[in-house]
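Presented as structure tokens, the chain that follows is alone, the form predicted alone.
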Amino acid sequence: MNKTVEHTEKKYLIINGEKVETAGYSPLYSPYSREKIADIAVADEELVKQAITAAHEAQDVIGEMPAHQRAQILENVVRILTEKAEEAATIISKESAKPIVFARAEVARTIETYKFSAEEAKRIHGETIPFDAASGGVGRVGYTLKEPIGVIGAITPFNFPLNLVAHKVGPAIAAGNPIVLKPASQTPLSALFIAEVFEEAGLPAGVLNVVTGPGSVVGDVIVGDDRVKMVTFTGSPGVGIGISNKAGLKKTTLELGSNSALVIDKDVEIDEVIGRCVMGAFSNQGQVCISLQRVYVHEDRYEEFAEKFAAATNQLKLGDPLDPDTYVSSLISPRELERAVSWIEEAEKGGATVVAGGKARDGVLEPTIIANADACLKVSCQEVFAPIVVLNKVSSVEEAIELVNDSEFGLQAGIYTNSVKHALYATKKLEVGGVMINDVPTYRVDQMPYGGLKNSGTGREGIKYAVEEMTELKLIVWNQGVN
């Protein structure tokens, strides 16, 4: 297997603008080559508390900074990251095995996310209240202010290690909040890289602190510390529910899992949707919260779709994530590969048919299409987080939507149809946070509200909407009378 990394680096915590050593370090291995690429600092409870203290003490610094200055820092990040885009993409590919073509796209989106954050920093405002609309309000005027909530604990996943950090750090700084960031253990390099970018951009020390280590230590301290006023988390439902239970009255935004579905109506031109379905199912090895996992195709078009989808899937190149022609590379860990393969085997034993892929090749799971899978099989009802998609034959849009909703998740869903009636029916009946008409559920741009229902989480991301979560509303009332 090709080597993708040539040297090992030692990486430290970033607390109060300083690189901080720890008693222990954990080796970080490339998911593709399995070569060690870095030694990562492992924080203990005391160091996490130091990071929270640094953020707490920086609260007034960033909270009282004029909006135009916060916006300028974020604009500086946009400029620096644009200059270092290829370096950032290479870091993402090395630590996560994301194919470089998708890593570059992530960097481009991250630049946009910080740009949106810079713009949103200037648009945080309240409103006036018509007090004289109530008889008891005559002689009074009032308005609302949006104030920073305080220290934000951000816990981010491995699958978009730069952009999902941006979705927490960008709006936090725009709103005037300091952050303690715990990146995923497999992808800390992106977070440490962006912390250096923010330092170069002029962010005051202590506003952004990066603490690496296991969630059982770092995450638990962040969630449990009373000085942390909000926890924003992207990850698995199990961990998210645990955070919610421990957080008490602390505000939380939880972006959790899904088994996102697509409905294909009988009037759809199949050739026009295959490319989007391939991207939706297999980009980033299917390790996307809104990855296309279930497809419900009208019986009149099922055979054509299955044949053409499989043919396109079989053309995808597997291999080294740094090869610009690679479309599918390694899953984030050998354990995840073993799990995904076991789910495919379970599906086959349960009577399902593997239409394409289904095997591991040189440590890379082939993009896999499964047909005739019972809805209770893991590949259908749980979040697969791998390049696996399940095809289902239906007789109507109504039947398809009923099957889509038969899930503990509800993040996003899509429907391809030329019928306005069916499209409107889908927007009303689909039990999800976002409905994509004539697109796959994997569609996301970074300013849109993003979040789900059921076990897919609570709250919304998207810069404007995240800022709402990260500010507190204060009411001011002036009595103009003498009483």
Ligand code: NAP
Given for the second form:
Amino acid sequence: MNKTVEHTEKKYLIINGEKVETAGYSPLYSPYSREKIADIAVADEELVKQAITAAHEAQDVIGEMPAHQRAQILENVVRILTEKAEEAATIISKESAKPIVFARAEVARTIETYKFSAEEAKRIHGETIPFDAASGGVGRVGYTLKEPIGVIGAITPFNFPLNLVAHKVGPAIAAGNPIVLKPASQTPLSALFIAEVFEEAGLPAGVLNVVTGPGSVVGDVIVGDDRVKMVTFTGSPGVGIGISNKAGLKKTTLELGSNSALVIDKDVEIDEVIGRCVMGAFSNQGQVCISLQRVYVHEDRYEEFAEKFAAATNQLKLGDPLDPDTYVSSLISPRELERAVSWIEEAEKGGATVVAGGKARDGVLEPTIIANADACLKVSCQEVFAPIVVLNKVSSVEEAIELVNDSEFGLQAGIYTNSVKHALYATKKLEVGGVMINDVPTYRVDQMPYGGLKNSGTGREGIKYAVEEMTELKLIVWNQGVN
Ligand code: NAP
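Mind pulling up the form predicted in complex with this ligand next to the form predicted alone we just looked at?
What follows is the whole complex; the chain from before opens it.
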């Protein structure tokens, strides 16, 4: 049942610093309360083109702005967002059902992401080349410059609606690029909110344009337009692969999904890792690209781990995301709930055992632990993107790592061990973009290089690394007049 509140706000596109009306609007409902929270503008092809034109025309404005001024604008964003932190957290929580404790943590991280962007804006530089190292280089001096790549098309998912926008907008502005941003249809409010913060921070009109509407229309125009020089996409593998196919030679960064895994060695103090495993598997309802989905526990510690993990999981409070005690709330849509429940049912039919949770309660899926799930079941081999985690018993770290690698994904993996030998073995053998020693795969801070192998994507985020992707190297060679 969809309730209507007294005043739902109408939200416009932001093109060239103006709020732009559209022919159609789409109601936005909060996933937990199902109340209508806004009417969102639906852009057509023509309006997306207008946004790209605005960004294209703003290219010199931001590209030629001195680094200290770009850094200052980003510093202003840090200040304003710090002042508006609670407002931002409430927006995230309402539009995505992220429990408010995690929404506040996302805002804190977003502030850091913009802070890193402000700092990075001041250290974008090339290097001098030792030309006379080649016999044909005598009498030459040369160096590289890092120039802004041009208009960036940024397409973002629903699960971190403020911080994953920051991972694209922050480095783009640090590097001197204009942006056309298309946020996920379920979470446009955080993106529109930050665009207003940028305006207040002094960002010139046209540098950040926000276009809402279905990905199949808006995203498609962004990817297909020649004036867009790079597409930075975070989202599901299916959509990412479609974008890659369409982008041709256009530069792309693709941050996609995974079924992240953790290995627990036999010498581990189980009580010390339970809290991290609960957070890794169930924060944001498991809707995290590096959510803990598969755990491989040494057989000597398996029973103890399963028992203590289930006991801790059963303590988690379900309910309203705005309640500060809530740990698990609704999935992003009823359809996603239905899908997750059907995957649990498939696992049970396939011989697996539900150790904790397994059912929906008042529209919220209980945090669920499944044991003895065959590797070919969806809960094991596909990205579950729900509060579901699968436990497996192994007889050695070598066996565990082989099973971790038996995946079409490769984003991050973790291992808890007190053995240096096993830790080193894991760093060498795990086929992932990031290995966490003595932590869950869900660990991330915002300056670290972040990205995956296999179907988890290409390219890296983490401000410095995103700036690398968003700049072009230009070589300058001076002939000093010898010949
Ligand atoms: P999604 O369905 O792939 O959507 C992501 C974005 O792509 C949305 O803005 C969506 O718009 C847009 N889109 C949809 N179809 C498109 C098309 N044909 N062309 C261009 N854009 C299109 O993903 P999601 O459900 O929002 O997010 C969950 C996924 O993101 C998971 O797989 C998760 O692992 C991944 N993720 C990865 C990372 C990472 O850094 N590796 C981080 C977070 C999330 P609409 O909303 O309008 O459909």
